[in-house]
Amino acid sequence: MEEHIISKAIIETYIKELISHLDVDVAIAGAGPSGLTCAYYLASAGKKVAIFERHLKIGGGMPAGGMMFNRIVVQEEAKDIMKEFGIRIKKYTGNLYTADAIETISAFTLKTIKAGAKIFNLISVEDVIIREKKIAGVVINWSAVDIAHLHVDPLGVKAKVVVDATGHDSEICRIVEKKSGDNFKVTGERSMWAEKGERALLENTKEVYPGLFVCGMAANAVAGSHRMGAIFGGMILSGKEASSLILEKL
């Protein structure tokens, strides 16, 4: 067995991939448990879906639960959802259940790819692109471009639905709050309150821009709502939702 044949077999296939993704129904920047659990559902619904994720793994915060505490919350509005990526939960108190965070979010991983999507680790969405004021695509690049600091041009991927599952800091909604020439402003998160936060989390899951929709923390970071911290029930309610709202708009 020659090296030279397994880099071939490497470049070539992530190549092919990667090319076949460049058109897409729906680019998600982030592979957290929002970006995940919905393109999850869109690729069961037989849609086109790339996801890119700036950091070598998946998941977001959620391997590391609350504070390196590899264990997370969920809420029993999110049991269904949880049964159904074949994770176990364990009742805690009142409608709080408690789930190892790595298994949970191998399932949703896992999950994700076999229903059809794609996921791009170790590229980062630096760009939008913006056609007579609506989002066309995304423009991407390797993310260790942005680490080095190295003068590198992205390339561009069309898609008809663009989601912001980037968590915290909202980066595409910021690129479009930068760019767009739009009255489109992004207030920032507030401070932790889980029962607001989690409340507030559903009703700010939507189309913030048009062909920009937003779910998971970067939602309530967009709308000005409270962060929630180690509970995870919204975040996957919040990636559902986002699913059904732009199945509803393809």
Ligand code: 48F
The other form holds:
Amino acid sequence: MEEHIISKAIIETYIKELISHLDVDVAIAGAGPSGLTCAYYLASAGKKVAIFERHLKIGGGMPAGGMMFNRIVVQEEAKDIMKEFGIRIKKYTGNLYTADAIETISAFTLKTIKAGAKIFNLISVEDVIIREKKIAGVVINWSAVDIAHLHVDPLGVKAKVVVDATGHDSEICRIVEKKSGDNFKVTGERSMWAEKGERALLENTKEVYPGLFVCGMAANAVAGSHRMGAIFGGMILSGKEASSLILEKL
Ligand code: 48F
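Given the form predicted alone, corresponding form predicted in complex with the named molecule:
Full assembly next; the chain just shown is listed first.
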């Protein structure tokens, strides 16, 4: 068991995966609940999906629940998806259910990977590729490069469709706003109003620029709708909705 063989095993198999995901059907920025759900349904339908996640950990805001109480709330409408992922939920009151945030994100992560989507953590999407006024891929770099402010040029990934699942900052849409040269605008999210935010989310989940879809909190941020706090039904439903719209397009 020589150390250099262990190193070779890691580097060789990782690079193989990365090379095989340089040309994908769908590139998703962000492995939060909405990005994972979207990836799960796309991969289950046989699409080649790569998720690029900035952080070491997977799950975005979900593992932290609400203010670090690692519980989440979902509403009745998301119950079937929670069941599909094998997550235990408990009725709280009315149409609200609670679940363990760690159990939920772990189940989402595992199922998504097993469905065939590939998650690359510690890699950030720092730009997009635009051809003939259509998003044609993403530009990626090691997150560490960004954090250390190193001058390192990125690499490009070709994708038929790109999904902005980056949450509150809607980072990919902000890039398109800045760099497309078109009149594409990100309004920015409004303050907390769970009911209105959840209701607007599915409507806001759509193709916002040719080849670019939004889901999760990014969808509400682009449209100027409300944030909602630690209720996650909308995020999950939005990820699924985005996957259906993308499947229709592909
Ligand atoms: O923030 P996040 O969990 O987004 P979401 O799926 O869910 C929102 C909820 O967590 C919560 C909420 C519930 O009502 O409002 O906030 O919409 O996950 C977004 C992920 O994207 C990553 C980030 O690290 C996080 O894990 N991310 C952000 N920008 C980039 C990125 C980027 N440029 N490249 C790669 N990953």
